[in-house]
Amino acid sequence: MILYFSATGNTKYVAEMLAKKLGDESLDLIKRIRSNDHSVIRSQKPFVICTPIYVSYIPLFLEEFLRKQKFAGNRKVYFVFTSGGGHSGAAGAAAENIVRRKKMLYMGYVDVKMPNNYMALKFIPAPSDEKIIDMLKESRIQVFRAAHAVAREKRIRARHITQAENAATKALAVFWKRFMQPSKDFHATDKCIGCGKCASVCPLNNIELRDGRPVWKASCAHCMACIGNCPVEAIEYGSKTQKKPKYNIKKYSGKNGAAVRAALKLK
């Protein structure tokens, strides 16, 4: 079974592609995360957990969720990490720790480079449409690698991560969460239609509607789900996102993707 959390569609795209190649089913974890539902998930096939990378680590809220989650059936667990840089930092060590604590078999991980969706820093430019299309094409190679290993239930060899590197990266992730992810700069512009989509996609239940407008509370993962999923692009993060395109993979996949490729004269 393919399990995933996805904010703006990158990890969902990879998970569903992987499920199709393996003839397996995929499960979006967002509802379980939002409701703290850790009821048993069963699978006769190996588990494949697909997750984005935040600050070279598994999102802290997802790490906590997976530690509590109950699994049954097949004891083998693979991870697939998606990130704009194409590498997962110390996330592999965190993944292995989660699996071993459950007395399951850690089978390794695959990194998949995907378009960067983090818009809350001015010095990180948004990739062009051409670059995004190219990256999505290249991502298939790594997904194929993951599918090949999972189908044969073979271990994936990955870079060794020392305890010191893991501890330092986890500390950085905790620091970033505490001091570098304020939610006070999120706001909705006059384009907001009060649909509530932003509130429904927030993994931490951090957004609520008041008088038909979203209000952000203190706990925020900076996952960009609210910005990327707004149907009218009404959400901004201070002035940092005002001149940036609001990324969601739906623009580049499926029928929409065909339209974009046609506009760019790409196959």
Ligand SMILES: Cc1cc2nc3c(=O)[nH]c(=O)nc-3n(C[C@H](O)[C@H](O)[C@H](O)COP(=O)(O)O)c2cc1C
Given for the second form:
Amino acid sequence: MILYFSATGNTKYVAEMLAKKLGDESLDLIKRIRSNDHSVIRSQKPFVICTPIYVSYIPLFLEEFLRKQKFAGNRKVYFVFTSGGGHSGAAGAAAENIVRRKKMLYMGYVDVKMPNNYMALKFIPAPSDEKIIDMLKESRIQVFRAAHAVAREKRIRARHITQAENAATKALAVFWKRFMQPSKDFHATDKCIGCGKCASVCPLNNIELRDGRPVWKASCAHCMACIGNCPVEAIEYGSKTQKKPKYNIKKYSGKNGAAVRAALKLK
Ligand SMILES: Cc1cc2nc3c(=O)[nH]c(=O)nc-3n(C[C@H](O)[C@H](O)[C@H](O)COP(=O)(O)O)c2cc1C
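Right, the form predicted on its own is done, so what does the form predicted together with this ligand look like?
Full complex below, order starting with the chain above.
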């Protein structure tokens, strides 16, 4: 079974492609994460957990969720990481720790390079349409690699990550969450139609509608789900996102993808 969390669609795209290749089912974890539902997930096939990389680590809220999650059936667990740079930092070690604590079998991970969705950071430029289309095409190679290993229930080799590197990276992720991800700069512009989509996609239940307008509370993972899923692109993060296109993979996949490719005169 393919399990995934995805804020702006990259990881969902990869998870669904993998599920299709494996003839397996995929499960979006968002509802469970939002409601702290850790009831048993059962599968006769290996578990494949797909997640974006945040600050070279597994999103901290997802790490906590997975620690508590109960699994039954197959004992093998793979991970697939999507990230803007194609490198998952110390996430492999975090994944291994989660799996070993459950006395399940850690089978390794695959990195998939996808468009960087972290638009709240000034120094990260938005990728161009050409680059995004290219990356989606390239991502198939890594998904194929993952599918090949999972179908045969074979271990995936990856670089060794020391516990020291893991601890240092986790400390950075905790620091980043505490001091570098304030939610006070999120706001809805006059374009806001009060539909509540932002509140419904927030994995931390951090957005509340007051008088029909979203208000951000303190606990934010900066996942970009609110900005990237707003149907009228009304959400900004201070001035940092104002001149950037609002990223969601939906603009580039399926029929929309064909339209973008046609506009760019790509095959
Ligand atoms: C808070 C945050 C931190 C991120 N940190 C990293 C990082 O350390 N390295 C990297 O390559 N990409 C990083 N990214 C980019 C995402 O991992 C990447 O775009 C991912 O595919 C998004 O997945 P999604 O669309 O399924 O949410 C970060 C994104 C966010 C929102």
